[in-house]
Each structure stands twice: as structure tokens, then as C-alpha cells.
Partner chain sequence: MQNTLYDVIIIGGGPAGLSAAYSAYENGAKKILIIERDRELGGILQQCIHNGFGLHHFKEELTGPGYAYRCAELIKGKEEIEVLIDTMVLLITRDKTVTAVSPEHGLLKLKGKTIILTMGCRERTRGAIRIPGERPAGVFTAGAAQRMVNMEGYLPGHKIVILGSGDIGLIMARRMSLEGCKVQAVLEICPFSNGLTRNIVQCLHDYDIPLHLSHTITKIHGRDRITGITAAQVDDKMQPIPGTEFDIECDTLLLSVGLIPENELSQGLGLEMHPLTNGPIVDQRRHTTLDGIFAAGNVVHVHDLVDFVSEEAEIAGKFAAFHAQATHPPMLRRVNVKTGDGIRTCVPQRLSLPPAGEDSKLFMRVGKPERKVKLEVKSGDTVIMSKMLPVAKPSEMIAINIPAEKTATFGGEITVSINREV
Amino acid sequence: MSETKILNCIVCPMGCEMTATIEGGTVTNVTGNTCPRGAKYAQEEITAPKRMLTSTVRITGGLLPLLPVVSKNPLPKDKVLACAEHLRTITVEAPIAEGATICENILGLGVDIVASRAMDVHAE
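Isolated chain model, in the form predicted alone, this chain only:
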């Protein structure tokens, strides 16, 4: 049984509206994309969607109470909330450099969470 799914490409600003044909859980055809990246995006979005995670973790001794963090690579979409919940359990200590690894291999997914800004020590 064949089904179609319409999706908008987010790879570039063109935002192509694409139609993907799916047979047995496999993408067999993609139309509407103006470049090969759109077809690849449609394939991944339908079979194994991924998202970047941006969040915060607690920081002690810093200028602010929370440190912004981001996943170094996209995570499986169905694991993003579990990863965000895990980040609520993490507290780091200032100073932290931008790009410093905050959580290595989060939930065993092979993706590191890194600081998206530096945080100096709060001078009292």
C-alpha cells in the first residue's frame, strides 16, 4: 500500500514543498525539491527524524543561574524530551568555556551536549 506525505524542506531558505511517496515504510519517491538535499531531508524526516536540542543547565558560581547548552549534533526526535529531562539533573560549576562538553554521549545516543556560551565566575 502506497501513501503520500507533503512536507516543507527546511534545509535552505527556499522552503520547497515536497511530496514523498512511501511504500512499506520506505520512501520510494520525492518530488518538488529543487536540489538533492531536499530529497535527503525528506528521506530522513520520514524514516528517522532528528532535531537539535537547545536548553539550559544549572550553574553554580556563575554570573547567571543557568547556562545555555546545545546538542553538538541532531538527536533522534523521539529522544529530545528525555534528553531535556536528563539535563535538568545536571549542575556545573563556573567558569565554563563556550563549547565545553557539559554532558558526553547523552543517554547513550552518541551526541554530546556543549555550552553555547562562556560563563565567568560571579565576583562578589
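These numbers were taken from a predicted model, which means no experiment stands behind them. Positions refer to the first chain, counted from 1. We call the rigid core the largest set of C-alpha positions that still match within 1.5 Å between the two forms. First, how it differs from the form predicted in complex with the partner chain.
- Both Gly38 and Thr21 fall in a single rigid part of the chain as it moves between these two forms.
- Hinge motion between these two forms is captured by two rigid parts, the smaller swinging by 19° against the larger on C-alpha superposition.
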The other form holds:
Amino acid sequence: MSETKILNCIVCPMGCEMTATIEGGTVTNVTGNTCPRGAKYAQEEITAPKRMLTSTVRITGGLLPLLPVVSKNPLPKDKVLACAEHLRTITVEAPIAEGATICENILGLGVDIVASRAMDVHAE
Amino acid sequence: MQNTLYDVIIIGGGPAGLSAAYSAYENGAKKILIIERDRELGGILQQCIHNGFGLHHFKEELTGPGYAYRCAELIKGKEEIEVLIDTMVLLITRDKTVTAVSPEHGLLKLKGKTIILTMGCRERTRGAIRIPGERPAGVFTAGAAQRMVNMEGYLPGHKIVILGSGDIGLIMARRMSLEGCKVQAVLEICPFSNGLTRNIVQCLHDYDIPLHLSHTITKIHGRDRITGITAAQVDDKMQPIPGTEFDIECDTLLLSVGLIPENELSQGLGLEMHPLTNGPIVDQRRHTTLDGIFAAGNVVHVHDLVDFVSEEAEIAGKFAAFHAQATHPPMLRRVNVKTGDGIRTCVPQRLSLPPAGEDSKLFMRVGKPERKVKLEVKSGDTVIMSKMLPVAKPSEMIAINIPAEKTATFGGEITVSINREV
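Having seen the form predicted alone, could you give me the form predicted in complex with the partner chain?
Next comes the full complex, and the chain you just saw is listed first.
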């Protein structure tokens, strides 16, 4: 018995509407995607959904009180809120370079959180 | 500075301004000035900390600040490009004199051979949509809240209702959820969302936030601080249907109810404006109706992708640079671009074609969602270009490129329209 599931790709802003055929818990066919990343997304979304996380951490000594950060790779979807909560406890100090690691291996999930911009020291 | 005659003066240092500056530099402009009113370059991207930017332009997925950083890196250290931050442009006159003011330099009068307008857009506010009710604190535009949460370091509230399902509203629904707030609902007056589908999925579905389509707010409650709203369903004329009202408790209301190109300076110049895009009328080079004044990005029409803003700004930068160096071929033919059935807006609104023609990319929005239709560019009854569209949504801009050799074949006017009989 196979079932089909319609899902919207979130990999890029095109947002392709895809139909995935599922047999016994595994995805056997994907249609409607424009690129291979869509098929991969459908596969993952049905078996182990993942999401990128973008948030902020506190920073002292910079132009702004916050530094935007991004996960280097997608995190398991059900761990995203816990990771965001964890990031609220972190404070770093300027200067920070773009791409600098802010939180290594967040919550033991094997993904680093990095700065999405540079922030220099700012004289008050 | 004030004694310099600039090749290109760029008003606004967001993605459009930065891309225009780099393109002007690449195309031979020697004296380029970017004027930015904020304390740093990058524009609105600095508060858009989510990812999804840059897939077309930089071929990698970036956050807003990451995209801004790459744009800024391109112009860094170039002695041809000067930057004035913390500087507000007050007036531009037809002789291409820019009057600006800054704490550091005081009042400035700057002169350019060409000017590129890249001021971007701003949000519509509560006043623009006239929501009845009290006037309590706690009603913000989604972008203002985004700046607070992502750059300034404070939360506007804890229990949130969002009116409007444009991308900023959707992104903020997720952002507030990540910061531990409860997003009660998103209300959308249209029967469809105006945001990208991927944002409905990853910002609303992921956090179990209900989206009420064909709904609006009929009353705001609370004397000092907002305590809740009354929502109601609307009919096909967008009027609230009596008897469908229900209340939602909240301490914060975020409005994501549309963006307006910021064109006070353009209007001051007397540029011809388009009533639907709310931006200046431009040709394929992003030349406005005034000689030497160019415009690009959200000031011309609101884009859904910054990548297309950069692309448009590069066109403006290139032709402004050519114009300043006066090496561009003479304009011979003016072709108007008309919008036909199904198409709400199209930029450019006209073409200025040299004899051999010129690559002209058209950016359009449909008036309502469509499925399996054909986009056609016609000259009279002749179809010059066409493109099959599996889906077309008002929220997603459609682009079609007319190659130079084809633009050499028509004159007068062309029409872009949707053909549903395919």
C-alpha cells in the first residue's frame, strides 16, 4: 500500500509543490520538484524533518546589543525551540568576525552556531 | 566632497544602493558616492536575520546580514567609491544637486552627473488601513518589531496577533515564537496569503500558528495597552460580515499590511510616477523620466527577493555609469510596455531601444493567483515571447527576458498578459 503526500518545498523561494509517494515509511518517488534539492527535502521532511535556525545572542562592546547568528547546518525540527532557548543564555564580546563560531555543537546535536555578520568594537 | 562633480550619486546604502555602486564602478564610473541615513550600510537586510537570501545572486543561501556583508565587501577599499553614513538627503533638484545633512558634516550640497534613487520602501501603518477601536500602546508594524527584536534587544510583547500574511508578518510570527512569545493568530483579509509558500510552511505550520484567511480586525481593545482584538470574516468585497466576529486576547498587534516605495525625493524631482507600483516610471535601463536620474530596487516596485533588487540595481548602476561617461548609444525608439489581462504591474513600463535592440528583462506581478497559464508578450497580435507558468501568485514576481534581437523587431507598444486558454 502506498500513500501520497503533497508538500511545499521550503529550500528556496520558488516553493515548488511536490507530491511524494510513501511506501512502508520510505519515500519512493517525488514529483513536482524543479531541482534535486526538492527531492532531498521531501525525503527528509517525511522521515526526519530539519530546519535552519536563525536567532541572536547578546554582544557587549559592539555597535548593537545583539549579534545575529545562524546554524551552520539544519537542526532536527523538534530541537529548534530548545536551541533558540539556549542561545538566549549566551553573551559574546566584540569584535566578532562574520562566520565566527558562537556556539559549538549546540545541545550536542553536532551543529555549530555561527555569527551571520561581523561586529567591530564600538567606542561609546 | 562638495567641490567634487560625482559621476554617480546613490541615494540609499541598502542592497540596491550597494549593488548599483559596484556595478557603476565595474562599468567605468570613477567618482561614486553612496549616501545612507542609517549608522551603517546594508539597509533593511541588517534586521532580516533569517536565511533564504542570495540563492540567485551569490549562489549560496545567506542571512540578511550575510547578504549585506557580501554587498559591502564588494565595494570596500575602492577609492572610486565614497560612503557617507548617518546622512539624510533632504532634497534633490533637477540640476542633480543633492542637499543632505549629517551630524558630522552639517549641511551638504553635492553634485552628480547622474543620480540613482535606491531609497527602498517603508511599511504601511495602522493609519493607512484605518482599524477602528481604542488607541493603546502595543500596536507596531512588523518591521519595527523586527528591528527591536533583532537589533535593539527588546521584545515588543508576549502574546501576539499579526494582521497581514505578507512575508514580514510570517517571518515575525516565527521569530516571536523562537523568542518564547505566543503567537495567537495571523489574520489575512485576502482569500490567499501574500507571503511565499515556504514561509507559510516554516513560519506558521511549524509552530502551529493559525492563519485566518478572509479575516480582518474590526476593533482594537485596551485603553493604555492593547488587551485584545475583535476579528471578523470578510465578504468578497472585503467588508466584515456581521455575526462572524470573535475576540482574540493579545498584548501586542503586529501589522504586516503592505509596503510603500519611499518616493518623497522622487516626487520632489517631479518624476512621473506609476499609480500601481507607487514608484517612478522607468525604462529597461532603469532610467526615469528625467535625464540622468535612475532608480532601482524597492523604490521602483516592491520586490519579494533581494536577489532581484540587486539585479535591477546592477542594471541602473551600469547605465548610470555609461550615462556619466556619455558613451551610451543614442536613444532612438521608445516602446511602451502595457499590462493586459491578468497582469497587475510590469517594470519597466517602457523601453528605450538603440537600433540593434537591447536585452530587456520584464518583471511582473499577476492580479490574482493563476494555475497553468501562459505569459505572453505581444506586439499587436504577434506573440514575441511566451512562458508557461505552472502557478502564478501575486506574491511572487515573474520575470521574462526579451533578447536584444527581438526588441529590434517591434515598435510603438507591447503588451504583457496572461493567456488562460492553453
